[in-house]
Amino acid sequence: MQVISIYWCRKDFRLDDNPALFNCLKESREEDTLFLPLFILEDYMTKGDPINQYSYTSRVLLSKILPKFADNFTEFSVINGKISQVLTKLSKHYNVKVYVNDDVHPDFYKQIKKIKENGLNIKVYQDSLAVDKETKTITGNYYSIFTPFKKNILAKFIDTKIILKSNPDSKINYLSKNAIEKIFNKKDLVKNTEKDILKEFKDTRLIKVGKNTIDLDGIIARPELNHVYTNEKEVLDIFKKYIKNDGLINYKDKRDFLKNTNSNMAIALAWGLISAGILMREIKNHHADLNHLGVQTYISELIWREFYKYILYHNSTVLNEEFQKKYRNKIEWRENKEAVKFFKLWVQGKTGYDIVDASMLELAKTGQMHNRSRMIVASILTKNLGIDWRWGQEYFRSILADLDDASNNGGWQWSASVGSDPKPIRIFNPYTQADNYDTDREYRNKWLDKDYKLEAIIEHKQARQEALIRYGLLNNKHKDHNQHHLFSD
């Protein structure tokens, strides 16, 4: 039986520093096997189930990014179905060897297990983290706090080894389109165009928060996503320009101001249009002094992404429960109709806190939001409005162009003060945050209507007291001033 080397593409849409693709091509050449680059439109992606949602934003961006990436190959197959079933069908005609980059999401390893149980040969390459996922403390435990994790892996991260750029058209014998069409039903094969890929998805925007299913189309318009970059060359050019214009040098001083767009690499990292290793290569190529505070701060932010992936990999339940056991089923979140009402107002940018509303409107219209804004709106949802952080996590999953489940989860648990790297309870003051990071109101003026005048849903001082009670830091019957060191505005 003829051997076929399959590159199973997932969220790694790049030729540069792509270990699974590089090794698949390399071994295909050396062993003179057929080569098949493959993307699977899984059922959970296409059927629109709000419990395992594949968001409208993700659908649109995939339909734009996938064809651009596929243009690098003579043949590239997009198939509807489940990966294990697709590979099993192929294995009836060919001796299958599968190459894939790893992930930290628990469902990925369930898929790998099933593929192996079907007797198929699959090689998984490290890619989700630039550093070893099995990194441990001196005492042999896994890290739960960022700073010691960073100190341990910093040097290794800076010296991340880069996989050579892949060349998919050099002496490669592709599996032909005709051969694919003989194996699969016509309805399972998807034309690799933006229009045809988008047609495969159910066109809904339902999300599940608590016991409630909410149709986002009923409360906010769909985001406009034509501004998002879609290929690795464009991404690399943007980052080089950012460095050239002293973006890294000024990063520490300017990163928190809401009118600052920073490096704009979050979407690229989330979709695998660039790797952390490539970013480090460019940083080192342009900055001999890695001790500059701006450069150090930027690298630290990249390591936060590593840390949250590391946390998810070793704690698969954190997508649905608090990392800190002491808070599991202990916080009395707002419930029922009032919670849904407040949540919808938050989504619509109608909380009455102008900095929050401006941030939420930017997100609804663009699928993007500044990192400082994310901390502010998450604090307001969980602390001021008393709504379960999982609701916020799910809404962000539905809308973010740069969705990375590990970072999204880590950010929400951090903001809700229930996650890894525990700190005092943080209660952001929306007025202070606005004064500090939108000093000239440029950001708010951009996103809010000129006649914007809304009263806050809950007055901040009252909300703050309710939050302390909710977290068990203040007795419901009297104020305990000795607890004030546990939180900060």
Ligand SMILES: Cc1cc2nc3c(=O)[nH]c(=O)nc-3n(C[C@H](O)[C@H](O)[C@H](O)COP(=O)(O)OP(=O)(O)OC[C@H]3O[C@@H](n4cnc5c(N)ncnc54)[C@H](O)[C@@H]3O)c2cc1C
The other form holds:
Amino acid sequence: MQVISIYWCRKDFRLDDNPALFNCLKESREEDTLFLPLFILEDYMTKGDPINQYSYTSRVLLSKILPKFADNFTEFSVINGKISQVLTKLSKHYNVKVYVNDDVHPDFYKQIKKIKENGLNIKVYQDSLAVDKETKTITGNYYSIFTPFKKNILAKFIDTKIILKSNPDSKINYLSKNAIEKIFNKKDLVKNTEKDILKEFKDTRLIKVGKNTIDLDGIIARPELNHVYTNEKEVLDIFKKYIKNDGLINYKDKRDFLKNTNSNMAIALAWGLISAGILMREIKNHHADLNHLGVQTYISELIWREFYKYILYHNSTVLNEEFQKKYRNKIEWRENKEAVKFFKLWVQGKTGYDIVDASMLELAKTGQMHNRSRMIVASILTKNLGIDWRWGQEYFRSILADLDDASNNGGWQWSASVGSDPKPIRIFNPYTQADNYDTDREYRNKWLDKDYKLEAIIEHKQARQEALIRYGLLNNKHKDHNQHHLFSD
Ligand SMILES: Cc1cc2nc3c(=O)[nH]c(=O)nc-3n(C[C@H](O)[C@H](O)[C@H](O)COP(=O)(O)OP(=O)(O)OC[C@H]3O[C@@H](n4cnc5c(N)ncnc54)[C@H](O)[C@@H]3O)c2cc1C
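So that was the form predicted alone. Now I'd like the form predicted together with this ligand, please.
Let us now look at the entire complex, which starts with that chain.
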């Protein structure tokens, strides 16, 4: 049987520093095999339960990014189905070798297990983290706290090795379209255009929070996503410009202010349009002085991303349960019916805390939100409104353009004070936050209606007291604070 080398493309839409693609092409050339670049529109993304399918934002972005990436190749196949079934079908006609970049999501490893059980040859390349996923403390344990993790990996992260740019030119021997059409049903081969990809998804926007299914279309309009960049060249140019305009030098001083847009690299990282290694290469090319505080702070944020991926990889249950055992099933979140009412107001930007409402409207309208805003709205949802952090995580999953399950989970668990890297419990004061980070009201004026005027659903002082009781820091009867564990800002 002839051999085919399959590049299984997932969310890694770039030619530069793409280990699975690079090695697939290299071995295909060296061993004179047929080359097949492939994206699988997995059943779980498109055909399953409409609640679990790809979110509206993800399917719109996928339909824009995938065809542009495929333009780099002479042939590129998009196939409906399940990866293990698609590979099994191909293996009846060819000797199959599969190349894929890794992921830290637990579902990825279930897929790999199944592929291996079917006797197929698959090579998984580390790409999710720039540093070794197996990094351990000197006592041989996995890290759970950011600062020592960062200390251990910083030098290695800065020195991240880059894989050469891939060149899928016509000299490579592609598996022909005809050959693929002989193996798969016509309906399973998807035309690689924005319109045809979108057609494969159910056009709904349902999310499940607790026991409730909420139709987002019933409460908030769909985000406008045309502003999002969609290819790796565009992304690299944006980052170079950001550095040239002193973005990194000013990063530490400006990053928290809401009128400031930061590097805007999260979407590119989440969709694999750029890698952390390439960002580091560009930083080093431009900044001889890596000791500058602005540059250091930026690198530190990139390492937060590494850290959350590392945490998810080694603790796959965190997507559904608190990292800290002492909080599992211990916090009494708000009672269901009232929680649904408050949750919908939060989603719609109608909480009456103006900074929260402006932030939620930014998210609803663009699929993006400033990091400071994310911290504020997450604190208000979990602390002031007493709503389970999993509900917030789910809404963000359904709308963020830069959705990264590890960072999203890390951000929510941090905000709910139940995650790794334990800190004193923080209860953000939305008014102080607004005064500090939206000093001239520019951000609120941008996102709120001119005649915005709403009362807070729960007055902040009262909400704060209730949060303290919920977290066991204030005894309901005696009202004695356990100040030791409390941090307010
Ligand atoms: C509740 C909550 C949910 C979040 N969900 C996500 C998510 O789904 N995807 C995501 O990429 N980030 C998430 N973040 C982190 C952060 O808000 C975004 O990475 C940041 O706003 C992206 O904007 P930027 O690219 O301009 O960031 P910059 O400030 O320019 O930072 C550069 C890069 O560093 C990384 N980074 C920065 N801050 C963080 C952080 N706190 N945690 C992890 N990585 C960070 C990102 O990759 C980012 O692109 C979340 C934060 C919170 C509090």
